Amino acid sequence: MTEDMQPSLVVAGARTAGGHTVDIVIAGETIAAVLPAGQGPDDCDRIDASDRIVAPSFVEGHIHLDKTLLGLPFIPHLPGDTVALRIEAEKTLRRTLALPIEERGGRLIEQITAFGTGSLRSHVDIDTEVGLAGLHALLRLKERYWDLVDIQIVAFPQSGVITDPGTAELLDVAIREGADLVGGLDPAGIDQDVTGHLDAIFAIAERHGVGLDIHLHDPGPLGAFELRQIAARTIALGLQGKVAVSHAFALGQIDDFEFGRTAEALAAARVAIMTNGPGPVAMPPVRRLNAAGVTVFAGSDNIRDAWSPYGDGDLLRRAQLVGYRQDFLADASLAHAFAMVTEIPAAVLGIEHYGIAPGKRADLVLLAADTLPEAVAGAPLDRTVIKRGRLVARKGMLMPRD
């Protein structure tokens, strides 16, 4: 610690996931020390962590604030047999809803923030209805929420690229105006024209050197196939490591000689793979694609919204429900699935200040649980939630702000 970064606050007595008891003294917004415990400075601020683990806050890989009802009287869930068919049910509801995004995502980032997540991704609809509408909301809410949380957007085509012509420019500008990723969505389910759709999602990537997030719900060979070829893209515009897919439910669906040269494929590209535990539908497994060297991280995806009733965003919890898919069981592998929801999606964010170390941003959660996996078993709702070096949320409710 240097003699100009004074202490404001001394979390003391936490322990760590590798099992050492520390007091973690920070300066401002900055870790500026990591000591044993009993030796952070008493002349400042404390928060007593002894009966507590602490751990970097957790990091939403898939969330959708523009889509959420919270504030709402509940509304019945809008079935559909297909994508398209949900799609389209989502925007007749899109149209009559009272209460604006800002309120409905504001909600929804207070209760995410108090549960302990310090960053997300969060995806907004695009298309030649709605315009940049959502995008601007979620920009407003990046600015208004910048001491909770830190927020990437990725301008996400519901609707389509090819089939709703006039999106792809939209989703150009929306670049030019704040959006950190390209999205895409089922190039042969929505668009029925996989090079086209992808071949336009990249093209907007590689002129305004970003990455992309992309939805695929295509079964089976059809989604493994457009795997391979996002895999080649990603390649071919030096874009390895800065593009994730979001789903890829086709990666359960598949025999072993389809897996084996898709999971190569998304390994060589450096793909990441985002999975929330779907319900009745195959996921991606999580050991396979990771002894082939494939990145899968887990985000909460639809929350309270025409997609689903389903949802809080505690992404505690989340790591539970992955891990029961997945059947979790060993400790090591609920430490895996809590490391779904922290240091994974933080590498694929990018999120270069995120740890337990000097000069990280002092961005913690503290959890009432002895280690990780008993953390991931039981996800305990008491917690204590700190951003920016300072105390924002305990046992579920944020403090209040100023």
Second form
2 protein chains.
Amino acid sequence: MTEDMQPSLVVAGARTAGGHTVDIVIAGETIAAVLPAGQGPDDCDRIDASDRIVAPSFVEGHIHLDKTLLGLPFIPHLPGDTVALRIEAEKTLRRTLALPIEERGGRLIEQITAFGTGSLRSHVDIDTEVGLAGLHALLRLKERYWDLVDIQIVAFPQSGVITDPGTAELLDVAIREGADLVGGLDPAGIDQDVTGHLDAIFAIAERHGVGLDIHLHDPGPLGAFELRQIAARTIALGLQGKVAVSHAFALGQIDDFEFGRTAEALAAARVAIMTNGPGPVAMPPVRRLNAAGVTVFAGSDNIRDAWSPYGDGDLLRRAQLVGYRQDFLADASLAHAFAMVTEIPAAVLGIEHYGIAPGKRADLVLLAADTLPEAVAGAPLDRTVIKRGRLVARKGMLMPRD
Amino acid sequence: MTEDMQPSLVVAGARTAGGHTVDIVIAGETIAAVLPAGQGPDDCDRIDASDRIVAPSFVEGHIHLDKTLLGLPFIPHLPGDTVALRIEAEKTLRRTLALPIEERGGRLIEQITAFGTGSLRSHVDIDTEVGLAGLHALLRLKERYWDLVDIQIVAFPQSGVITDPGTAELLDVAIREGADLVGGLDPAGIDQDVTGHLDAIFAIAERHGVGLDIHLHDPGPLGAFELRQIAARTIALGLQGKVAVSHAFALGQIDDFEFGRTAEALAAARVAIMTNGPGPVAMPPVRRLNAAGVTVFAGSDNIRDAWSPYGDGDLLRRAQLVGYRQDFLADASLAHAFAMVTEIPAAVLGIEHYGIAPGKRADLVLLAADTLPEAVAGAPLDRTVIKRGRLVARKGMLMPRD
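What's the form predicted in complex with a further copy of the same chain like, now that we've got the form predicted alone?
Shown next: the complete complex, the earlier chain at its head.
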């Protein structure tokens, strides 16, 4: 501790993932010191964290703050058998909603930050009907909730780029107005033009020097082909480490030859894969991808919206679901599932000062479990959440905010 | 209401799955009347159920009360790549446990009844090492917790019948001593003798006039062949409607021809299928099986035991998981997922007096949701549980018992 860092809060007696029992000394928004338990100062606020696991806050790798229907009475799902039909169903519903994005998205932020999420990447629909209204709402949410969560925004062409002319221009404006990344969607399945779609979105990313996060549901060898196209463009534009592909079901649907060359291409381009542990479809095989050098992180995706009635944004439970789907049973595997909602997305999102060490930001979550693997297996709801050095939630309830 | 049924409790203002708001009048252990809200008597105990969905108690289709490690510190999973290796790992662990089955199983019963489970089917390991000790423990649990849950017991040859000589005789004794059904396990995968295994267990069932519930993990066309063998024996012995197969992953792993003839055989023999919505493997396609006339019900299976660190026995969340895995999105599908943990297993287990109607037993659960589909999608933990006409749990906590 340097002298200009007066301790403001001590998280006392917490167990780390590594099994050490520590006092975490916080000064303002920052971790000032991590000391053996009992050695922290007692002349400042203290949180008793004995019998708790302490971890850095959860990092949400994929959410849609603008889509959620939270705050409204439960709305039955409108069946749509294809992605295109679901897009139309959502647009129809969107025109009738009694609550604006800011209200619904705000509810979702309050819900997930109470679970322990401290940073998130949200996609926001950009199309020629909604224009930039969703982006503007998210920018306001980002400001309104700056004390609870750090928000990264992906300008997401949910209705396609080629099939909805004018969208590319909107994406370009979106980046200028504050979106952090360019999105994309099924170049084949939605836009019917792999080259045209990818050329358009990569051009915008190149122009502004930003990364991309592309939704890809296209299946099997088609999706794998698109993944290799994305990897090649990533290298051509020097965007290694700045591109992610969300879902990429194809990686769970191809033979060894296709998998091998596709994983190799992704690893070479440092393209990361996001999975939400999907229910009805095959998912990217996490351990096989890791072994090939590909980063895989997790996210919630849809949370009670026109796409799905499921989901609550609890990333500890999401880690549990991903682990369950991937047969992660041993402690090391459960810990890896946890990393998929913490340190791995933190690296993908480029979050600085992430972790539990002096100088890192004091974004922490305390979990009622004896070990980290137990926390993943059981997903206990009894949590304490600290954001920017301040206690923000206990037992799933947000504290009053100023 | 007849005059000899004095109302003892009114569940007032509850919404049924069908959307009616009712007063449920209970006399002793029985539902005496279901009246329009406001018409129930007010001179007896009342539970305010306004803003609650009322449903009959959950029915657990598949659990292992003897296997759970609840009550012990979290025990890391011992990896085992095959079913046979996992069986050995479990036996090794079993010899060292500091808590007896009755303590661990009792904890599990208390946990799941607080979630809303009112009846269950538990398998119990029978082998030449453990003998009937597990059965005896479960029989004691059945007596000790008679007021919270109705227990049906399957004598389960976890180590095989042919490969563990003497087990068939133990299964026979188990039925005489109080087990309700004969179990089985992977006739090919474990016993390497489809005919020998099935002959042995069906002979015991025939001798005692009881049903069977057979674990089947064997994959693809092999598992499908075994399913047809089971169906044929079921018809030959007149056991239609009394046989279930648990897991039956094979049904999710075969082509249309194999699926068609296997589903047809199961339907003809009225063999029901139990699924827990497995994580890493294909699962039986619920709607396709239903369309072919096959009953599919749900269960929790392993709950923090040597087989899996996951699971908590919450059947509302299990319905959610099954629905998520099966892409059940629309209200009717979510309601079907709910039926898979209520009325469908109630019929499979042969539970009499099940449901919400005069004369049925007052085994009820109240859920904090506006509609039943919303309850499945969100799995709210705020519940009120009534068993045999008595309030037994609120908000996940059991009431003190006499």
